[in-house]
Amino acid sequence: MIEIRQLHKHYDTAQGRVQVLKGIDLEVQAGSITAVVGPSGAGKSTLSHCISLLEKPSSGQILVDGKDLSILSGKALRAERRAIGTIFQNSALLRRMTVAENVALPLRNLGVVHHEMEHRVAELLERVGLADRANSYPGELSGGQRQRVGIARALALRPRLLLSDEATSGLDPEATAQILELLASLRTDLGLAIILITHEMDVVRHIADRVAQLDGGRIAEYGELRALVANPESVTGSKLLPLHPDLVPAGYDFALTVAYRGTQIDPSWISKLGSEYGATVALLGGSVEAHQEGTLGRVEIGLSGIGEARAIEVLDGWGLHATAHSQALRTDKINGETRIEVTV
């Protein structure tokens, strides 16, 4: 398990002190994946460098299995840093070394004997599905294959934490899916704690257990992925499953944001509102998709023929969390039809 406690990082420049991280608290259990997301300049890269101890925090603690790595230096730091494996955005492979030599590099630096090193490298390449490319060079591999070599190298010293810093950025969808499948299997099979630093919300939805939204050097929002998506008021949840509401046809009384809260949601819930409660329903937009722990979903609907409070009560009983909008209504003519726009 990794614990980050009150982590601060500042830089002293000619223009004065720049505070980049401002009291980060984060905990990642073994066998779980936490994604750290946020806009450009939020502090994601600095946080990554501090966690991997490529940069020393200005203050705060980084504890792996209870041991504070942030206070170490020199030989002691190098020894304990083995607990953290890092996957870089561009894989950071050495071009003049073969795949096997790249994976073996941390083992060679540690002084592992040759036959043990060969066995470990073969084991790792088998693990990432590249046993047949041991003697290839990075330039002969695809981007996804190079990233898998990077993962094998990050695992060489049997870390307890795997830090993935934009590891899927720039990869095509098929390669991204393969990397995520590999990370998920490592989380399960090896019990690794994984921190996934990324700007790709599709990646977060696919694999993360928990999500931390970094903004202005602070964690603005943090929680289980399903809970964030199921909360219509969550800013992070709205980014994970963004809604693009259409114009509401004239005659609808109000609009709701409906989030999937339960794990077993009847897919016919929209039609049931009409058949069982006499409601007229307009589907304005939404996103619903499968997740490892159930269904993730956020949907916008327009309603009439049923009261707002009653609709929310009914949906709650079905495992759906509904929130009414504050509406500013504007009538427009679209293709000759009068419509009302709902501004949320």
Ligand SMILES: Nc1ncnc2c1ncn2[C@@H]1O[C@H](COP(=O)(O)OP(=O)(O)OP(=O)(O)O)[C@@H](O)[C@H]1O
The other form holds:
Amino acid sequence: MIEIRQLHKHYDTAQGRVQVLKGIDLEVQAGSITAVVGPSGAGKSTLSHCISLLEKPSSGQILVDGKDLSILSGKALRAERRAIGTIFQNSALLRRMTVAENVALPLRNLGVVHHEMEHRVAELLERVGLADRANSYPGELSGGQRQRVGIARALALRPRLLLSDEATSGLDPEATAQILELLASLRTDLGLAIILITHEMDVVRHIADRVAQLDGGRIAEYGELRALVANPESVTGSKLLPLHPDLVPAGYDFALTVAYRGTQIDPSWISKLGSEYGATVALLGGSVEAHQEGTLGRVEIGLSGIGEARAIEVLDGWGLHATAHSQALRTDKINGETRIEVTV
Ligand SMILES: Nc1ncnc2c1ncn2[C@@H]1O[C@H](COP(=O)(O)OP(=O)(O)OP(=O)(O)O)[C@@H](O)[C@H]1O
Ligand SMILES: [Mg+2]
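Given the form predicted alone, state the structure of the form predicted in complex with the named molecule.
Whole complex next, starting from this chain.
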């Protein structure tokens, strides 16, 4: 398990001290993926550099299976740093070396004997699906393939944490999907703890178990992906599955935001509101999609023929968390027309 405790990082510049990380607490269990998201300048890359110990935190701890790496230096740091494998946006391969030589580099630096090294490199390339490209040069590979070589190299020293800093940024959707599938298999098969730093919400939704929203050097929100999406008040949840609230159509009494909370939601719940409770339902917007642990969804519906409290209660019984639209949006009907006011 990886624990980050009260991590602070500042830089002293000509303009004075810049406090970038202001007390980050994060815990990543073996066999789980935590995504770190946040706006540009939030401190994501700084956090990544501190976790991989490329930079020394100003204060705080980075514990790998209980051992604090942040206080080490020199030889001890180099030895313990093996517990953390890092993959970068541009895979950072050496152009004049073959794929196999690139993957072998960390092993060579460690003085692993030749035949063991060959065996391990073959195993790693097999793992990332590139056994047949061992003798190619990075320039002969696609971006996605290069990234997989980078993953093989990061795995060479059997890390317990894999840290990915924007590893899928700039890849096309198919290559991204392959990398995500690979990361998910590493989590499950090798029991790796994975920290995924990314600005791509699609990536987070498909693969993360937990999500930390970094803002201004602090963790603004942190929790299980499912819980964040199912919480209508969660800012991160609404970024993961955005809603575009529409007007309450004329003829409907009120609107609800419905978040899928349970894992087994009857997909015909909308028609059941009609057939079992006599409601008329307008689907106003939303996203529903399959996820590893059941369906994720957030939708907006307009309703009539049923009371608001009753509708919320019925939906709750079906594993759907409904909240009145009116908390954030007030609708007024004037001459059959709908006017909408957004209060912030
Ligand atoms: N070496 C440094 N010296 C001074 N300030 C720095 C240094 N490195 C980063 N910063 C500042 O720290 C803040 C966070 O930078 P960081 O690169 O961690 O953001 P980020 O979340 O990765 O952003 P992006 O999404 O754009 O990559 C920025 O305001 C940046 O200017
Ligand atoms: Mg960055």
